[in-house]
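So this first bit is one chain, no partners, the form predicted alone, shown in structure tokens.
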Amino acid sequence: MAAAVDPERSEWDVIVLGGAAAGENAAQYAAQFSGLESVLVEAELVGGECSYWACMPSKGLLRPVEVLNTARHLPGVTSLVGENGIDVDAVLDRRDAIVNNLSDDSQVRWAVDTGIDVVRGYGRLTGERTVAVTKPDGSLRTITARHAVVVDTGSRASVPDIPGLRAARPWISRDVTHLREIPRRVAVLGGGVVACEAATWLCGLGVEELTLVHRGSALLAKQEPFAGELVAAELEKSGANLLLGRSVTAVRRDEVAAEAGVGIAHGGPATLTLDDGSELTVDEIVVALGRVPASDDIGLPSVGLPNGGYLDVDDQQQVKGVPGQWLYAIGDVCGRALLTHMGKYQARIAGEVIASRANGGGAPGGFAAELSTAQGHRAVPQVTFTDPEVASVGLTEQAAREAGIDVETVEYDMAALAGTYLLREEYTGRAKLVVDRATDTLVGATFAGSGVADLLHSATVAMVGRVPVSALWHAVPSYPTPSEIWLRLLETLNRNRRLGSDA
């Protein structure tokens, strides 16, 4: 579906380079109350990585696995489920429906109906407020912005230079979220969020032999230690073989399918050589070893910036080192928090900043009276949709201590709650709060267990609002629900304080 935009038009108030979810927000917030005109420049699908290749399809694959696992631990349902596995074809069909079969018609329609133009093509900066767009037919189109250019080009999967790995055409995150058939043997390289989530749904969808190779000593190393331990235990229970503290030194794939598309086997069996000299043969390799910013081909040298790398921004999301208050960056490409919801938050602030500056610095009103992302970045929430889920916000205990904060901590077993027992039998989970002694406010919270994602926003609100622990005591949780964990954590913290001890 082509956007309704004049092909000869060359000027807008705001150009957004990249039409992912954050870019859509930036274009909307810059224009909606200001009278400014904005345009999205996108070479792929409007809506971006999260909508089509990451967040949405992955959660579509994970939810059935979680529901089935819960059913197997819930008397009255367990007997109905029996030993039945996932209906793989139905799950993949629903995944395709979730991503609209990789059609962005509805997203483009939303943009046009909102008053945002869409220009198809690959955009590169060529100077101040100027973007050259390589159109799908290969021709060039130059457009300019009266006020601002916002960079939202995102990130891409990192494939390290391990001998033979790139030549073997391993799967990356796009492949594993769009798999078309289930490989019998899979090696997952990595131990972070993407690796753990992918391992969860691959095991749930029927991979017979899944081996996760991670050079670190624990999964989810940026979380509290118990989170990775619980996820590791459940993966092993699902049949995964975890090789922690190990790395791949070489890969050999004799038969490589050079033209195989996304989510299709990229060749014949592949053999991985590990650091102890042993070998592992699999049918597909999934590389989940982080991401790199997509900034090496967007014309940064034309505005005095080095090619590639994350774009350094201030709390208004303005790119540092570029004079004139016209260049902004949001989402993964600025490296502040590689999470869709944080990119969209940055976009909302950036859009309001642009609108305010274009109108002479007047306050935009509404919720964004303070045009800064500093407050929101103090409490970055994240959910890892493994089974069990891991929901966290702010700092871990270790990170807080490394930042010089005098902290006290409290933990509690979530399996001891009536609300979690009602969710499923044999519930496994844990929760932890990290409290700044000087201010008596939260600086971190982590919940691990089935269904804990819904606990996270309350912790985020408490942190952003700097709510004292003494005030949280009066926020009474409903019974019997998992939110009772707040009461138990605060009771334990109160007891520890009275006894003069830390958890």
Second form
Protein chains: 2
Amino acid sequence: MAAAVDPERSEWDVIVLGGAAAGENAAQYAAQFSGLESVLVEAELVGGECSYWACMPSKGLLRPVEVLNTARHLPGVTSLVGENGIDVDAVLDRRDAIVNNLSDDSQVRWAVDTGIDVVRGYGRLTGERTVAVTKPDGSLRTITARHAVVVDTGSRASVPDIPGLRAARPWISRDVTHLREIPRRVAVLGGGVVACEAATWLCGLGVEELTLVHRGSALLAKQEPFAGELVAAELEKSGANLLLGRSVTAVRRDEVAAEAGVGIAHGGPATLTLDDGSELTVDEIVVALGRVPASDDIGLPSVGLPNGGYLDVDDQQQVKGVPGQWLYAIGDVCGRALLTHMGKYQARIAGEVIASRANGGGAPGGFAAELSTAQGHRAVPQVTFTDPEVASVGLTEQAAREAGIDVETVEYDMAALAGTYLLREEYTGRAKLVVDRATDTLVGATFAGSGVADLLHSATVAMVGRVPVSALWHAVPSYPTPSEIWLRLLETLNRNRRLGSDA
Amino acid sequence: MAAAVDPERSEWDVIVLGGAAAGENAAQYAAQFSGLESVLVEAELVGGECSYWACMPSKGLLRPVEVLNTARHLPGVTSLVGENGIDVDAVLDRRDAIVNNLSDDSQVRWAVDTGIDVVRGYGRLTGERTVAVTKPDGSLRTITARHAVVVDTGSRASVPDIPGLRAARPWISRDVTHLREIPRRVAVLGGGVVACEAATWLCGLGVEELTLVHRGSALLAKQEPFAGELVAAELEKSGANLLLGRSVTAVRRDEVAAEAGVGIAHGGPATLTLDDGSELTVDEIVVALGRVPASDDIGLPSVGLPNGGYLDVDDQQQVKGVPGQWLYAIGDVCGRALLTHMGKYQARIAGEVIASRANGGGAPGGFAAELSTAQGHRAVPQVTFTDPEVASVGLTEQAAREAGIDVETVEYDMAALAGTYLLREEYTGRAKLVVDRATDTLVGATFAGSGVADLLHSATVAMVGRVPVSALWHAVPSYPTPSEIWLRLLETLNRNRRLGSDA
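Can you return the structure of this protein in the form predicted in complex with another copy of the chain rather than the form predicted alone?
Entire complex below, previous chain first.
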């Protein structure tokens, strides 16, 4: 269902190139703070990667795995769930419901109701404030923006130049979030968030032989080291075979499907050759080796920018190097933080800034202008929905030290709390704070454990609010909840300080 | 196992009257910040009500009920758990393990390892810094404190003067947390936290006819109104019969057990007469009608205080009206906030203050002295582990207005979030912020919903850190987690402000 946009219309206040979650937010904010009229230009589904292909379906697959895992470790429920595997059909049906069966009707309806137009097609910049849209029928439509163009074209999975890999038609993230049958043997290539989450649900959904091949020596290498170690241990417990410090040198797949549909078999067995000469035969290969910005075919040279790469933006999300204050970029394509919530944050800022500038620089009426946004851009939270979950914000100790910050750190075992003891048997977890000595405020925090996703926001608030550690001590966590990790961390920090000053 | 305390010893630096969680913390802090030697005087179990009779066993009973409820509403797991009731024996066994089968060996060992002595017996003040302990054998032992006595005698369940009620030997909170068999018909008297939590686990464990009788018109009356409404709706869904605005005028139980052991049948059927003249026959009555301070038999008159009642303390937990800076009170008996975590907070403060004063007023080396503790005492968090959970901190709108604070408020449906939609089907919840217009900071926050317990700490940090609302906007919640309620609340608040200013 397309919105009823006047097919002759050629001008809007704001053009959003790419109608993903962030783009929708930018248009919404520009509208609500200044009444600006926007149009979303989208070639696929309005709502974008996150709604249909990434966050939502992946969490939809992971949640039943997590709950079943908890049930299996909680007397009173354990005997009820028995030894049977998860109900795969029900999980996949729910996943389909979560992505609205790949229909963007409701998103389009939201846009129309919000006063935002939708133009279907593939958009490319052709000059200042001008976008050419290639419509589904192949015809071209040129539209212009009175005030701003916001680029929200996102990113796409990167498939590296390994001999035979592309020809073998591996699964990318879209396939593994949309799997329709469970392969018996799977190789997951990668060790970051996508690889670890996919390995978690694949094991949970019944893959018999899962092998994760990762060039690095640790999983989740951008997190505190204990996070990857805990996730690795749990993956191994659930039957995964982890080959760390290993890479794939060649792939051979004799029988490749003529039409490689999303999430179904892409051919017959494939054999991977590893850098130690060993071979591994699997039924499907999942490539989770990072993403590249979708910026190499959106007309950047027409506005004086190099083709491809991340779009460099300032704290108002304006693209650097383009005069006239009209070009903004948000979401993955600006490369600041490849996370939906940060894309939406950038979108809110861009929307407010565009509204303000359209008003001649008047106050936008929102919150974006009230505080230097630098702190918000720094306190980037991320949750990896593995077992255990890994929730972090800000810098790791290593990143802080590399940034030249004089930090002290403290760690504590999340399992040594009444609040986690109650949650389930065999709870594993760990937490860490990274404190800037100069200001006595947090520069980073990491929580690994079952159910820590919402505990994280306390650390984000502490960072953004620059709440000193000495004040955090007066923020009492409820007993008996996992939040008491704060008490233990701060007590330990204080003890370390006294021991240090005694020494 | 009692600790090996020299039976002749008669003097310590600090005497703690009542060795519950808070008392342990006060002794620990006095020791670690100033090397003070403490003794815990305890007539029952070291570790106290919370460890053995309240928080821990109740959460141990509630957690499997919660997880089973989630499993029943999550496709993929639902078909595995089937229609069978919860495995009651396994739940009760785990409850027993959680309370260490009512042995305080590990707590005593912790005390000894921490350098804290334990004297078994019932203590009463007999004058300044002096306590007489009636030992289990009935003999008396008088001990004195060089620096301080800390009263942590807690509270006990209140059983009101309803004709026939006491004679019917109703269950109190200790019985319902330690139930050993599931009565078929139960009446729960009360509508506060204990009543609502007990009704939740009783229904979950298979009570066939549960009737909750509450004098007030709403459950959880100290919370925002929607909290009690949501909990009432879920209790009714799980089969409870709620009689609100009703009270019991008389109780008749013909057959009363000669020895009314904890958590077993206290007799035959009991008939309650209600204020509308109707009758209700049940197998057990649970009285959850509040608590009274355990202060009417601890020798208060010997130090010039009235007997009984809450002990009035200042922000350093020193009891008002007693000269000499030697008497402190913490936990339920001081009446500030009848919550274990607040008792422990008060204990940390008292411990540090005692340590500091013993050092001649020097810096105690902890955090207590670094900030006015007033903000910590104000930002009292509380989690009620019902379905939905209710987590709140600070003041409700009504309490804030009664305190003369000019507030604006905002509410949002917790079910209208991607993060809660993923958790389970039929998610219900609601959230509210209460903002002080003068300072643009939070004075209260409430979250009701499944799994909000750890989300609460973000609001506590915001309150204690006095983080302005405009800065909270830059604390980005992770997508897709329930934490995004913050984004929706703040967006709605901002919209309300603009609409208000337009009007």
